[in-house]
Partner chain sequence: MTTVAPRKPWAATPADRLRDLAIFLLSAVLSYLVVAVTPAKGKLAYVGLFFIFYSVASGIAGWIKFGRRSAADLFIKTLIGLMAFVTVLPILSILTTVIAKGYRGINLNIFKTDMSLNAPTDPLNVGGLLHAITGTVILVSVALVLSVPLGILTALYITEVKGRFTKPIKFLVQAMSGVPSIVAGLFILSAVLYPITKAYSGFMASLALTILMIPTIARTSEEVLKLIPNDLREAGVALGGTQWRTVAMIVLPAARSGLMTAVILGIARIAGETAPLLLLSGGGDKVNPNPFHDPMGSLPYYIWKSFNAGSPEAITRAWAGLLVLITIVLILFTAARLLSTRKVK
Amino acid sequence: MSTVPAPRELTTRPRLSDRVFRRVVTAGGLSSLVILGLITVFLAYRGVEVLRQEGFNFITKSNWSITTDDAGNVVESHFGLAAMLVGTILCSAVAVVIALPISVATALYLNFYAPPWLKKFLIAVIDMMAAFPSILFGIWGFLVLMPSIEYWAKLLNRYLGFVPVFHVDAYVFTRSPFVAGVILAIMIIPIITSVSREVFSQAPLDRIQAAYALGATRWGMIKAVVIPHGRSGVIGGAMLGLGRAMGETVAVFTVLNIVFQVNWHVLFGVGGNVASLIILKFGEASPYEIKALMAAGLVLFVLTLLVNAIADLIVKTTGKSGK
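Structure for the listed sequence, which is one chain, in the form predicted alone:
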């Protein structure tokens, strides 16, 4: 006589391992928000005195000077980030304009043209580039790349000088935002390439096969299926690269002249960015000037967060357009 097994109890309660994993992941995500919040509070607390005194001039003015008496008391101070903010935007824009087409072309080649053995090798090289120290990029750019970039800057000034951003009155092309932008482009290419490659690899296989079945060439399939599907991911990767370029410090400081003068000319050797200003002044700054540097760091921090937020918004709003 066979016995009837006891009915199995059905429950929706997760297992102990699932509960532990969920709590660990939640704690990790919340810790990132807490750290960002603490950084914001610290920068705001240290820089609020300067922000209150300078007001909106801290964003619109370009001079940076402080006068103290023999006792070290501040007699007069003027702090403004306009020139550094313009330099930050200019260098970052040059970097994205150069890096974006190269990164997209590299991602397409890796996914649809490269043989498997070469694909693995190139992916490893790109990942190594992302981990390369920025100071070495700066030294290499100053010693090796700058002479060649100066030649290309002269060509741009000669043939595109009628465009205001490429016009140079003084014949000074070294240590310009163009040189810094090229260095930053090399640094952010791995970021944009990795994001674009991952997005392109997720293109719907049925649509790819349908395009081939209708007689499309490989490039025709890429234009009709892959690029529309990955457009939002490419935009998001470009914005992430832009945020990375805006916060770069040592590489830009190595190849760029830090001058407190608003410069919208890409090829002219005058400029700077907020991060390079901080590293330039921090070592010899007085306590009050350190507060001004903390305020500058707060502005850069908020600007970088804003760029990343815009990237996330663009990805969310255009994510369904290519599906």
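After the form predicted alone, can we look at the form predicted together with the partner chain?
Only a single chain is listed, so you will not see partners or other molecules.
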């Protein structure tokens, strides 16, 4: 009988001030995209010459030398990051292996064991530790902790020397990847702890109660409910810590003996680190060597970006999967 009226359009056209506002905010919001893009572009632009000349040798070889004639022209150059990359991975792996169990235990302690007053205090202290500058860890590590770490390294070598990674070719334990790894571990414990604490605190309360109601002890409950729920989040936190450890510069440079020689033995006093290489060579680098350092920076950037992206994905998908 009646005709269906044509639906009215319900678009509200924002006022001018709002459109300007949204534009400005969007522009500001895109700053992270712009900055990350520019970093990639500029480092690639500066480093492309070296990358093209070295090709795959840049990441598979480990000699770093440049010869110039009297006029400053490059006669011969070899840039290879292999030792530095291996060192970076080794140091940060040591750091994560040490930091992960301590951080998980600390997070469990904070969530399920500590009395409330102690919990508040410890969280403040650990957050504060995350704000300590890395130069502080470097100098403290070098002057205070290093002698102890070397002693631990010798013990490890004496009793576990038959395990390949704990083997040393010569009896040199100073400034090894292990030393750097321990100091990095101390630096990333706050990060992994706070991510783990966050995911553990999201463990569903009703399942926790269910476990207790079945006669579980506290540890039994943690094994049955908290760990399965938090596992992937903890892995993500460890990856975040790994990313931070791989990019750390000053603290590693202070304690590590940088040598252009691939070394997989963590206790042996020969190490490498991409970030520290840049600080080491920057001072007296010729323009061409600077380009090699830019290329090294690009490799480090891509590496940390990758690790961080994976970490982010893992942390985000956790909690959803548990439901």
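On a predicted model such as this, the values are computed, not experimentally measured, just so you know. Take the two forms, superpose them, and find the largest set of C-alpha atoms that agree within 1.5 Å; that set is the rigid core. Residue numbers count along the first chain shown, from 1.
Participant: Once both forms sit on the same rigid core, is the C-alpha displacement of Ala311 at or above 2 Å between these two forms?
Facilitator: Yes; Ala311 is a residue whose C-alpha shifts (by 2 Å or more) between these two forms when the cores are overlaid.
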